Amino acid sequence: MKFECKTAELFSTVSTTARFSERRASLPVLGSILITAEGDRLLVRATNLECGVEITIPAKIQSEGIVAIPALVFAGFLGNARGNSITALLSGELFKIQSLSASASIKTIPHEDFPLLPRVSAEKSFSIKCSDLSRVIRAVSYCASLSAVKPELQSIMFYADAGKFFAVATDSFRLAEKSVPLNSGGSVPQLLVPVRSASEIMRILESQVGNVEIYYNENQLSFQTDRIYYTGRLLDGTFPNYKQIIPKSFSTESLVLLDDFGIALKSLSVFSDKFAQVSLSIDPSKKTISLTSRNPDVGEQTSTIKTTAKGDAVTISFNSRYLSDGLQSILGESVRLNSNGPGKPMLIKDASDDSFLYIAMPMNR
């Protein structure tokens, strides 16, 4: 095996690749990335076993082959290389780079034994862009759980209907939904990722232009774009009927500005408590809502901020994060906040875009 190819282009895809592997195998070949030279491109790949990607760069090669290497040794030479190219070559158990500055030789890894990818059939497939998937994912993906307690709330949950494709996540104390059109129309039943795998699916997806086709079974989702594939399991489980807790009316609703709301939620936190508690109140009448925080070893703040409200005066106990959480995903100048009362979960909109809803949950103390 030898080639030459482009340094930035070698590192972003053995910097991609090399978050696959897994860094502490008992089989050293999980640890490694597979690289085939053939025509005039090289395959990089790399797996955990629970997902793995597979990425096509274009290269030189003066002799195709394949070869394992350690995954973290190579993207660390290449973070520091210098110059436009980079030329490699296996030389016995040893892969020999060389950079404008600097060269290595690093020991190869037996590639027998690297897993396939599966590849999943393409009789249950849908279409988006790239951007819009990379989107949902953000929108969501930090509502998931950390415990392992109910493994389906591990994941975001994808479903489509109507033409429109949604991304859903819950720990049970906040909920996030995202929806963006689906290119190829129809319905698709709900598929749960779990969120490390959908991380990575945005990461990947972020630079990426254009659309990336979906392919799924009972058990595992794959995904293809023009030079990236990826595949990964799906979670077996039921995700909760998220539906029925989202109210279709309400008693108060107010319209309050983003940076307002945000930066009060930001200030109070030097005042929070171990709970990172904070009240909020809404009064119609005065057309305020007053954010407190108290901390019986610090002292405590109060914010008012203008609203434009209507309905019934509340009060409610929120854990400031899980309010502040909810904005990240909103674009717009403006945030609805709409509740039914004390004790009842509040939902969290831009204003300005219904694509997007955030309901988080009262604290109960």
Second form
Amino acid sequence: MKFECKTAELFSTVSTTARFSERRASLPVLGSILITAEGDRLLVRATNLECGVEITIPAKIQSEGIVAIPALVFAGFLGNARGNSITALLSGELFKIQSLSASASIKTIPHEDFPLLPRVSAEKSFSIKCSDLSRVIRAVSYCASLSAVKPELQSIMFYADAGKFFAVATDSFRLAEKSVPLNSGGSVPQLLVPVRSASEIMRILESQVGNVEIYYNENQLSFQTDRIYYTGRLLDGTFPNYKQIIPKSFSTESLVLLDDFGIALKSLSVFSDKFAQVSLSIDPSKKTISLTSRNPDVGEQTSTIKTTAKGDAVTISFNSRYLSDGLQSILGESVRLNSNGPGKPMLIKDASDDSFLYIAMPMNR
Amino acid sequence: MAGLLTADAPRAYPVLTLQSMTTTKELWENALVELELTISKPNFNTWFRDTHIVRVEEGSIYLGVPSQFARDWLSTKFHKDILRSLRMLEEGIRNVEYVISRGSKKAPDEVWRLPPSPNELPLEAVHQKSNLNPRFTLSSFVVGPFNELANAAAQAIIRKPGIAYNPLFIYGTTGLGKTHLIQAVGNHFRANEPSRKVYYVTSERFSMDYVSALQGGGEKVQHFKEKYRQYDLLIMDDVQFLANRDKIKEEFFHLFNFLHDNNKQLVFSSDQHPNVIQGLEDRLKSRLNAGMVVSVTPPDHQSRLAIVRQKASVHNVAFPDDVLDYLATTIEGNVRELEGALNALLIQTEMRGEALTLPEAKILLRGSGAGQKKVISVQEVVKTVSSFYGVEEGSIYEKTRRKEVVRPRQVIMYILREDFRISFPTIGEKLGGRDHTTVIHSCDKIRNDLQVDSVLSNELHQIRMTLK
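Could the form predicted in complex with the partner chain be shown next, to go alongside the form predicted alone?
Time for the whole complex; same chain goes first.
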């Protein structure tokens, strides 16, 4: 096996692929990437048995072959490699690479153990813009649960209905839902994608243009762009019926400028205690919201921002991160904060955009 | 399966109809033993984890695997090995199919659901689980002299959880409303502070949880610890059953320390004072004593009457006053028995459609234990206690102040007062004409000593057992 290809291209491919490798797996080969040289291209593949990826890049192949090498070692070398192109050669058990100024030889791993990437039969599929899919994942992924107690909450739930594609995530303290238009495919059943796989999908598709066709069956989800094949496991489980907890009517409704609210939260974080508690007092008669944060060891701060509000005056405490997290997905200038009083979930929405909604649960007290 | 399948062992089951789960399970386990020898350990652990036989149909084995990755890999790489190892055990197997199924992993997911915190989003109705019975409220709790201290302590806890009395330890014999009271504390706490976490558990359930966590291994034990450490108010019923279970006591000890140090309220109930519970270490006893220990005693006549009235009014049935009075007079002590007798009357009333008269009620209650109170004379108590301490019965009544007589005499006074509710002057008179202040002093002395002297509390426990 011998080939030559562009340094930058190989580096970005290998570093993307390396994120799919799993160093701590019981099977050592899972910590490696598999490089196949054939025809006029290289296939670079990695998997952690949850999800897997195969990226194709053009290369000048002098002799075909196949090799498995530790992902991070190779990515580390390429990250610091200089010069336009790289030449590589397999000699015995050593993979020898040469850049403009450096040469290295990496010990290979027997590639026979490297797993296959499952292919999903093309029966069910939907088509969506690459940028849209990565956008919905970015808009909700921070809400997914980190705890393994409820595996179904460690996922992002996708579904489509009436031409709209939804992504939902919750850790049972807050919940985010984002929708985008769907090109084709009509309705899609609930697909629970593990949040780690979803973040990888987001990163892959961010840089892609045009549409992507997503294939799925009850266990697996895959897609193929011109250069990248992705496949990943779907979680077995039922996502909670979240629609029923989205409040429809409110005792207090207020509208604030996103900047005002975001800056207030940020400046209050200096004074927040270990629970990051911030209390919001919405006063419709004075048309203000005052936000207070207090830390017995540091001090306290109150910020007052203008609002247009109607309904009852109310004071609620939140984990400030649960509020600021939701704001990052709001693109418009103003934010709705709709509440039904203490102990009830608060709805946060972009005033000019119906495609995103966020629900946060108040804190104790 | 009877032993390993050797060449000459008779085949115990017909090959093509392997229906029962145990048989297919054993078959696969034996096949795995074979496979483990031929496949490298990392490969074996990665690919054969969570596999099981789903079903057997006409010589084909359907093997459940966790994901499509595993399915593709097993069917391309290990198919021959799998088939061979299965055929070695069962010649009739023609083929192996791979299906994606996670059936083998389902069970633990359902067992380990953390009880939800009230400040979570109400994603499902089942999230509201504190294990409390909403039927038990303070408004339906009849307060009398027999339980007013316990009730006051409970009220204080509801107002200032974690601060007022922590832990609150309520003890008393069966059927006096301990469970009602402690559950009512939980229910009120939950109503007042919906965002905080309450959990009610019996010590038995706690033990079972712990045992099943131990069986589940490290992660489950961690779950167990986290589960119980998250509560703002933990109520544990019947803690006396924790005694004699060393590992569980130790876990309980750590849990207690954690919650107590974090100012979380703890409420316990038991049938005995913590000092008297056999098999409890001193470190636990002292901790249980740290907050407030209150007893509920059997209700007096007035309270019993109030309880009967309250229960009758709940059922919307009117009884003549004399019937209720009779009920309260004849059934002493246990509230549960009182309730049972009342229920008997209720059913009769409902069946007949008119109120019962006193003579009818008397006939109905004849067999229900009413009026069958065990009578123990002062002499018997004296006899039991003096023989327990090995002193002469007569010396108790004498005016001697010998040390070996004084202690038994005080114990007798204490028991007569605490267990039999005899007045101080009467006790003094019966025990050789002593002044009632002497009796009061003796009772106080024993009561105080009980707090510090575990030997004495053991002795008292044994005496009480013989008196029963």
